[in-house]
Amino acid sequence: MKILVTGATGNVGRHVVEQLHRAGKQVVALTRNQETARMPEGVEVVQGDLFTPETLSSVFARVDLIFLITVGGEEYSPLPGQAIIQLAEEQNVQHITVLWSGEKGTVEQAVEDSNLSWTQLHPGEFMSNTLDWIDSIRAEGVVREPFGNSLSAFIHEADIADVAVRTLLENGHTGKIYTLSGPEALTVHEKVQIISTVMERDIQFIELTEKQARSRMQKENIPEEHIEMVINWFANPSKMAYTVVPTVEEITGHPARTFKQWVREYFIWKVKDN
């Protein structure tokens, strides 16, 4: 049984594939730059691009399940969702578990309306979202952001990676959708005191006003339209993104993973990592 990781080199298919892997399953990394994929040794690693479905089908050919990764495309733009779903219908793939942003996309609504075996899972923010405040931390040790009380109940990258592994191996998934978080919901102030406590520095929050971050974000060059949506995540978050669930434990037997265990397995090691 061989098993397609889409969005291999990313921060939650690069837990799954390694999952798998140690799992002794045969892992096919679907990535588009071979050279920089950085897989397990074993992991087979092709080179392929979802936005151009009509390239994939020998690799659909030679798989049995795939993880499909649809948050996070190319410029947020929709992935051609009927193309690739049809391909996974024609060569006969047995499950797809999808992930994707609670926004029903092309993807989403091809595989509901198709007879493949599906599971989707809807994780709110990812942990390694906060990444984005290394340089600040390291240059000034300061974090700038709005909307400080804005409570979110995040999620580790490997809990996700390990619903979608045992949705993939274990029977009982078919036709679910998992809505997933971490274990406690945290703002913006609190994830700041968690990294300035395991990394025993002082970390300054500087709270920007909402001009000033819509004027950082477009400075960066981000389109209008994911500025907004941005700004309105995070101004009016919906009831899902600062709710906790227990989904993860229900599934993995393990309780979700905390935002004070991330800090310590990935993020002082990259701020300290010059």
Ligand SMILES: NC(=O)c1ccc[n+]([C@@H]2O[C@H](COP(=O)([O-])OP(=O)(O)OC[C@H]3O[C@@H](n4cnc5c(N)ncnc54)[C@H](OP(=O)(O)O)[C@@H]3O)[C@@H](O)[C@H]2O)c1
Contents of the next structure:
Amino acid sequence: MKILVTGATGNVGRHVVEQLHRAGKQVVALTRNQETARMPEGVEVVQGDLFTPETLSSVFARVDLIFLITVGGEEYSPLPGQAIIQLAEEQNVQHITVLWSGEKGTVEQAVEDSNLSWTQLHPGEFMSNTLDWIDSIRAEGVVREPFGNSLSAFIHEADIADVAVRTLLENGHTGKIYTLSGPEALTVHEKVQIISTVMERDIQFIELTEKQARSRMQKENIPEEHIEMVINWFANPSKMAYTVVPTVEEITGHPARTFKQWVREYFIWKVKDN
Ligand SMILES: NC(=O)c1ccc[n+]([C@@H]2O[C@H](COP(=O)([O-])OP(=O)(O)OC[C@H]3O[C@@H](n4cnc5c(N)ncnc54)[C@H](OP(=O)(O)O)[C@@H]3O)[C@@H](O)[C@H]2O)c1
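Okay, that is the form predicted alone; can I get the form predicted in complex with the ligand now?
Every chain and every other molecule in the complex is listed next, the one we just looked at coming first.
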């Protein structure tokens, strides 16, 4: 049984690769740059770009299962869903687990219209988004964000991977759309407070206006559509963004990991790094 992991070098994909590898499965990791991929020993690394799915025919032909991301490039553009899913059908892929981008796109539509066995994972915000705060915490002990009171039931990426791995390896997940969340909904103030407590360091929160937040993203060359989606996600959060759901525990048998745990695992050493 061979499993193709797309987004293998990303926050979620790295966990998916590691978990499948630890379970003794044959993993094929897709990346646009083999040299920087840093995959565990024994994992096959394949270079490829999901924007040109026709070039991935031979990889799709060799795998049974696929973990599939839905947007690509640094611009977070929608991937050519129909072409990717058609290729998977042609190559008789047995099951695809799709990780959405925060809104339903072409991949989700194509998989629903296909004859494939599929599962969709719909998490809200990832805990790893707080990695954007590292530079300002390191340099000034400050976090600058808009919408300080906006609640988010954000999720640890290892939990998304745990669920993904089960949907790939176990029966019973075909045709299911799983909404995923972390174990608690926190405001930005509360997130900063937790980082501050775990790191035993004073960290100040400075609330940006929406205009300041937009202009910061524009300076980072984030496409307008993506800026709009991010602003909207926090300014007018859907119920899903702040609602805690039991899906992770129901599927994995363990409680969803907390932000405190995430900060201990990632933030401390990343802030000390460099
Ligand atoms: N952050 C959030 O709050 C959030 C919430 C819901 C959903 N999501 C979605 O979850 C997905 C995974 O996020 P993440 O944080 O794990 O990823 P990430 O750390 O942002 O990394 C992006 C991954 O996508 C791969 N990739 C990008 N363009 C590609 C292309 N054209 N062809 C092949 N691979 C490509 C990259 O691979 P290489 O660079 O190695 O080629 C990398 O592994 C994203 O699609 C994101 O939209 C994110």
